[in-house]
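Form predicted on its own, single chain, as structure tokens, below.
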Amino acid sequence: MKTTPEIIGYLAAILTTASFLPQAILTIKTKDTKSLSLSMYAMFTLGVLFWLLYGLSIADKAIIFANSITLILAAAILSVKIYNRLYNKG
């Protein structure tokens, strides 16, 4: 049985990761990144990568779960933003 801190960790992981889904879906669908900050997404994606590495180093499943999915979503948004910037689309 999971302990209360583990349950809280998983709930936090689910909510923060799910909060990225609408932005990722919209960005991938429309390719519109004009209103998104390149520096913010670059720093955020790097921060999520470090959280994932931290989670792996301490073997914390909630941190690994949340940051693996969030890294994929944030990297997808960042990739579209960089592509648009390179090709003067936003």
The other form holds:
Number of protein chains: 2
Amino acid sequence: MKTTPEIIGYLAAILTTASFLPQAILTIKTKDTKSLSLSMYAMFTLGVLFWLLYGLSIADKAIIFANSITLILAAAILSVKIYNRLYNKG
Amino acid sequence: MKTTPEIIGYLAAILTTASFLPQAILTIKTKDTKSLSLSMYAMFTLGVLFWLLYGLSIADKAIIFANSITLILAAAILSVKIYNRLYNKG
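Form predicted on its own done; form predicted in complex with another copy of the chain now:
To see the whole picture, the full complex is given below, headed by that same chain.
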């Protein structure tokens, strides 16, 4: 049985995690990262890693689940942005 | 006194929250949202609202603090994206 906070947590996790999927698909498909902030994705990717460590340290399944997937998607977007910054414009 | 999970949680909160500030500044300054995914920001903004409700329901200060600010910044970016989608290209 799930408690109400757990259900809200899983809804939050599903939405914020799934949200990075269309951005990752758009970024990988178009390779366009001009309006994406490098500072944002650098800080965000590191921050999501800390959320994952936080979730592990308090054994919160919603936080662990959400941030594991978000970390992969954010790192993918960050990689395209860094590639463009190094080899292209933007 | 803060426990180790609390410190990790606050570090995570500061990084992921602060990360949306350079994106919001870039988006508001340039008005360029071409490489930003509308689906991402719509889902993400709603998801952050659910994280805020989750934080309130388990009375977790790090989650409440992070998501209150992230909600404002994500909503600002989403607003520019929707404006551009309605009145401009992108």
